[in-house]
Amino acid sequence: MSKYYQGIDIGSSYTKLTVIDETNRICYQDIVKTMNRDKQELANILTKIKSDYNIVSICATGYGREHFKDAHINKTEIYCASVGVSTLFPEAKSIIDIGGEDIKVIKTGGDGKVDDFYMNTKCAAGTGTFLIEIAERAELPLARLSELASKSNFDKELNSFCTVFAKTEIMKWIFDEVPEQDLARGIYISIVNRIAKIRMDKTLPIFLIGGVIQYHPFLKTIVEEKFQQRVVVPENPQMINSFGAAILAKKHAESEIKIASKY
């Protein structure tokens, strides 16, 4: 019987699930809201995975990893991000993970080992939550933000790190009749400039992952302009941490077999 390995990334906004086989091929992926009071949707997905795949090991990551009792191991999202990206791109790099509540910058080698990492220290500035609230105040549709920003050459940013004060600034832009495409680009520039304040090795190629880059692909262009470096967005960047967790679940199972074989 074929063996499969499951990774689950329980983030602040969404829970992501990935199942891989013995060759690291992705066989199944899904995503649900984390803070959904109706837990049945996630329960149904887990039941389907258990029914369809012979899962021999599970690794949980993300904010809620310690609450997932079916996991064989728990790993930080920093480690899972490094392993996930490095499995696909075995080279030295900086990984920028823009999530719902924080930003992580991870320096890693081609083997997936984390050499260093840093996080934003200014509350949720520059995160998915920041983006949602500012776009809402500007009355800009999130789904069209990248499209709008791509049509602009605007070069200004929101100066405030605080979401409340940033909302006040965006209102001033609106009163000044700044076009919506310039508003969109200005919001993106603000996010990237906040990332730039986090310590990072500027000599390495940059890999962007997380839910924000999944739905706001034009951010890649702003990052390239800011850092003057090669920027890569892996396929399905929001799912990278759950993929990395699945890889670690597989490694855990393999190590257990090696230990058992000694006795």
The other form holds:
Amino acid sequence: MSKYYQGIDIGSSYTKLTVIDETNRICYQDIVKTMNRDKQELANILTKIKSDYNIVSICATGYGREHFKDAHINKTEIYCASVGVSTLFPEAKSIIDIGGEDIKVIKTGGDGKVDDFYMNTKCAAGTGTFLIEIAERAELPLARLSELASKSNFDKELNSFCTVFAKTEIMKWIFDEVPEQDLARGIYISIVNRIAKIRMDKTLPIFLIGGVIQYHPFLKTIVEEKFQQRVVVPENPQMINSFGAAILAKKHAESEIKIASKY
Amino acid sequence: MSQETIKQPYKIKSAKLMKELMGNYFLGMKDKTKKIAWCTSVGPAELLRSFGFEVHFPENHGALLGATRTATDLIPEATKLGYSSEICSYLTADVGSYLKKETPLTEHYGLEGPPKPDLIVYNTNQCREVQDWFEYFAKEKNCPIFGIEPPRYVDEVSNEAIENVAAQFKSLIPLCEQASGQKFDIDKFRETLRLSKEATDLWKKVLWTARVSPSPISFFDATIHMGPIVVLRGTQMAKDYYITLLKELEDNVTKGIGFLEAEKCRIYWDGMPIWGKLRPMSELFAANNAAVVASTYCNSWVFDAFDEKNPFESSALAYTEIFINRSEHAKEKILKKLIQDFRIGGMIFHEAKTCFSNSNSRFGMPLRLKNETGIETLVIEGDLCDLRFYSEGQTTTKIETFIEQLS
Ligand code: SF4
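Return the form predicted in complex with its partner chain of this protein as a structure block, the form predicted on its own having already been given.
Once more the chain from above appears, this time first in line as the rest of the complex follows.
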């Protein structure tokens, strides 16, 4: 019977699931809201995975990793990101994971080991939450933000570190009748400039992952402009940590077999 | 995780004795016949004890408010009085506790609150906050106050600095005599200092047992077992306690018993403990087989310089050369030596939001140490008492990734 491995990334906004086979091929992926009061949706997905695949090992990651009782191991999302991206792109790189509540910058070699990492923790500036709050204040539809920004050459940013202050700053832009495509681009520039304040090896290519880049693809252009580096967005950037978790679930299962065969 | 069983770290047996000792210390404060002095944690406790004062340490009360997680509710009381919530949360928690008339001392020891002071003494060798804090209470309690103000952030302690501080110690004597009703007795001072020196030497030996692997004591254990060296130094009881503790730890070293069975990596903790999260923190590291074996904080009560033959000068030196009062350069030299001695692979800097003086990550030190020694460094944000500045989820992710990185 073929063996399958499951990664589950329980983030603050969404729970992502990936199932891989023994060749690391992705066989199944899904995504549900983490805070969905109705836990049935996730339960249904998990039941379906169980019945369709012979899952031998599960790795949980993300902020909710400790709470997923069926996991054999749990690993941080930073490690999973590093393993996930490095499995697809085995080269030295910086990974920027822009999530709902934080930004993570990870330096990693081709082997997936984390060489260095940084997390902005204290405030929402530069994160998905920042984006949502500011866009809402500017009355810009989130789904069209990327498209709007692509039409602009605006080069200003919101200076404030604080989301609340940034909201008042964008009010000033609105009073100044800054057109909406410029507002959109200005918001993206603010996010990228926030990332640029984090220590990063300038010689390495950049891989953008996480939910924000999935829904705001124009950010890639701004990152390229700002960092003057090769910027890669892997396919399904929001799912990559769950993919990394699935890879680690597989490694775990393999090491267990090795231990067992010793005795 | 369902299939990985987490082993509980070794529990130090002497802890029972220490609890008794600390209990008696607090109960001793009920004795109305005793004169009480308040003192900063690295203030001139020996001189005060030589006058027969029972010594209360407001920082110890602050740590208790932090450890019992009552601080976060008390701090806003001080904030209403105009104290920023970003200054020392020992201060704001202690003032808040006083204003709200709430303290864990009541539940644990039947005390209404910290004992009423007959004299208040501080030393700004650690920070300026203690000055404001103690002055607030001096006014509230209508109590005489004395401050020792040594040169700050010294590279090495000069002879002039020693003379200066020794003179300040001496000028405290008349106030002590007045408040205690006892004449200064140099022999008593020498005797107290001798006891303090013996206890601090033992404490150092206790901490230094962690140089072996597996280490018999963790940083988290040490934050508990440091109680007597902070509040009872200069007494026979403190000395006796550390003889017992050291024996247990040395026996464990001989038997190869560590607080963890196997150490995946060895970590140094810089900065204050996060008092309200000691247990989950300790469990987090233990679950990942990461041994936190040394710290700036617990080393703060190692006073090599005490010498009964020169009680004033040696106290002046000991209390001025403490880590927190040193230049960046001197601090780095000390840390590099500890990294070597304790065979440290990674260093965690706790950047406490409300304690500038005990947060050593703010002037680029983690990166400098990483570049110069090759160890990995991590900065985590939190606070000693105010848990509003701490994110458990984010910190756990950082720490677990860091351990992964070190392994
Ligand atoms: S050193 Fe820090 S924690 Fe201690 S009293 Fe000063 S400000 Fe407060």
